[in-house]
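The data below hold one chain only, encoded as structure tokens and taken in the form predicted alone.
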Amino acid sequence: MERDEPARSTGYRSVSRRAFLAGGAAGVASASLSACVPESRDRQAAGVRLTAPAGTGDEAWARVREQFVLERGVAYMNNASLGMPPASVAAAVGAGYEALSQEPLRAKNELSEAIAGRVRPGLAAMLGAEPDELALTRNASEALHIGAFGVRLRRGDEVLVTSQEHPAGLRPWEMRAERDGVRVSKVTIPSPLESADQTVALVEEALTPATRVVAFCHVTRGGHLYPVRRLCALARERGCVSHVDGAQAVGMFPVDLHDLGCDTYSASLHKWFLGPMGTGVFYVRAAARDRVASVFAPGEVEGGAVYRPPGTSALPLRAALAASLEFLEDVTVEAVEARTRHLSDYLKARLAQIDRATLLSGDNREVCCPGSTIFELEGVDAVEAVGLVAERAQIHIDEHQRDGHNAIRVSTHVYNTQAEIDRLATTLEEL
């Protein structure tokens, strides 16, 4: 029996199991924008597809906004630890779930199609690479998991990395140093970076003819930015796997695999691409397989399919990523990047108000990204202030206490506004 009736417990109108399923993966596609629509607020009109912005202003955004549904009130900073999906996709990931609760194998197998035909393909175009290079995975540190425990490496051999890289990019090389006798070197790269041509020159300083990866971010944790296709570039020189993480990367601005010239590319795709929580994708590029083997399947590896984590996987989640390809291909990415850019600017520009506050992320384009900003704020513990500024002024942040520095950090997505911004400076002036 069809259930197309309101969810009364929800105030959301439900999307039926035919609505969902209808057509495979361009079900997944169409049902992407009205498949959920708050009845309690004022949303834009079920179906109505999103175009990009004419501006980089609150009121250029203002449609866009109305496509997330957080509660009143509340202000989301945090996107670059979570990201906050629009309500399509959340729309999408119910819809696949009540499918399998109506119809199983069905289910099951429109679900795999919209995934095979639309969401690897769609990820592939707007990432720079073939559908055949990419695997989906949980998050980037699985996919980060799978290229370090998949590069061919020999007891002795040398895997080069940077002191500001995440915890789930070092743990595996860490894994195999323990494991396989592999030899893993840091470098120190500083915070905040100076110039694309510092980085470059510190990493080759510190290769050597041991050296086999050379592993970094294309994005750190605090916000700056590599000089990735130099890095890859001088890997590929020295006969080394360049191994990227990309999880603050995706999304935030346009992203071309290809051109990079990266070996292994990881990334998540519940934070900037505003998936749903627990999707990520991993990508080796096809010259690169040789080096860079399968810990799943034994044998040649001869397609993006063997790195996949094997059984059973949430395709209810993955479909999902129909939406957020959708949400983004109609706001595009390069739209997106100049928005982030311009809300991080102002924010810089209010925080350059307030005498306590010391700017870490500069106006430097080239090594700055454009969504994240971090600073200090004299006499204030950044992860004190983290549960102040959310009790205070429901505003969520994030803190970062590392590379020698006891930061705030304020990721800022579409959604947000400059009204907000004003309220979290007004907040930690307070403080």
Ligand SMILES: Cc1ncc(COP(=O)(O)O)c(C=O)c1O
Second form
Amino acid sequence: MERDEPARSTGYRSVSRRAFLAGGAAGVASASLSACVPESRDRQAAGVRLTAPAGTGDEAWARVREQFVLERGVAYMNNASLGMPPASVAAAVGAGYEALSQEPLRAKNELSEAIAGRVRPGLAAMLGAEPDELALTRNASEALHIGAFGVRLRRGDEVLVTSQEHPAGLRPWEMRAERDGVRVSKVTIPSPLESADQTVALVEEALTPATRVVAFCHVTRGGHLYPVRRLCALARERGCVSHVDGAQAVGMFPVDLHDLGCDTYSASLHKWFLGPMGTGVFYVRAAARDRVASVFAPGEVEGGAVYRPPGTSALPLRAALAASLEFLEDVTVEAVEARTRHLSDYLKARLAQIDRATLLSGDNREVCCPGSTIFELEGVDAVEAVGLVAERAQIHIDEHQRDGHNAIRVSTHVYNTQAEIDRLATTLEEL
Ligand SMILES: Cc1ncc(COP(=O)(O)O)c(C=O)c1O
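Right, the form predicted alone is done, so what does the form predicted in complex with the ligand look like?
The complete assembly is shown below, putting the previous chain first.
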């Protein structure tokens, strides 16, 4: 770490301004959690950064796991609903709010500087975009609404969505149908997905001369992976805007927005990215600005700032994204992908040993994301199973009673272990 500037009288307690502005999660972590962090986080606080673990097994990831402060005895496997940020992120949020209490004006300026100077450029570099193409939001839903309401459409124009969209990917289009006379058509994509080829073919067949937007997930709530690059290319060929919901993708595996070729992309940063709850991002490709108006300044297409929700925002949450970025930059998103793949492969192998379990997330990596796994358990209601597993084994999972399934969803992140998965499998066997 760089030599610290002296901490200001009102600034972040023991945290230097420079460390905070540089996104020094380490320095920020030392401010409020110093009493309860294990030794390895003290090392991190002293400037020793994490590195990408050599391997995908539990042992290689032990040091990374130590960065999380989950209660002992609890296993958290519901990352697809809400991520579990590392201690450095929680500490950065606390430090930001504390600074605001101590000297609001200066803290506001410094937090804003951290967001403009570190968070947006860091996110852009990680997501393969320009900083000016990104607007921070509160979540993916907000971003999806901004995108859907912004697309320039006329009465009778058609928007094609898929059958596996989250309500936030569907509702704004339904509202546009009511308000603007836009037609929404839905293409049924089987769950589990059969192949990328089949998904592209189904979408292609559903396009009509009136289609102006193709809206779809990168990863569905059930963990199925859509062939985003090919779907975006198809949309482009047909003169349609591609509107992608990346809530379940960002942070789980590398995402390169320019390479994907999407026109808009919306994501939560409080799921796989491990950011503070209440953070998300909205992307509009610079060249698509003339087709996607800002809902806040509809006449303007100059620069990406027009897409940013106006007014006072939760600056400490946004500034603390620097700590999530630092964590992912150090560990690397490629290693996160390999580790989450390792864990879900292990889970699938354990589920294959349970006679009553029917796996709905297959082995085909082309259509199956690394982190989320869904399956049915014969004779067991998924919603009841979630409660029972929490009660009996202190393991948090989720249900996936949609797309025609009575499924259980297990979303494992890097901090989970094979021992926790064994415990889950034993608990499921006994249900
Ligand atoms: C595919 C998908 N899209 C959108 C959302 C909404 O995300 P948020 O609650 O961050 O707005 C979710 C949340 O689970 C999701 O799974």
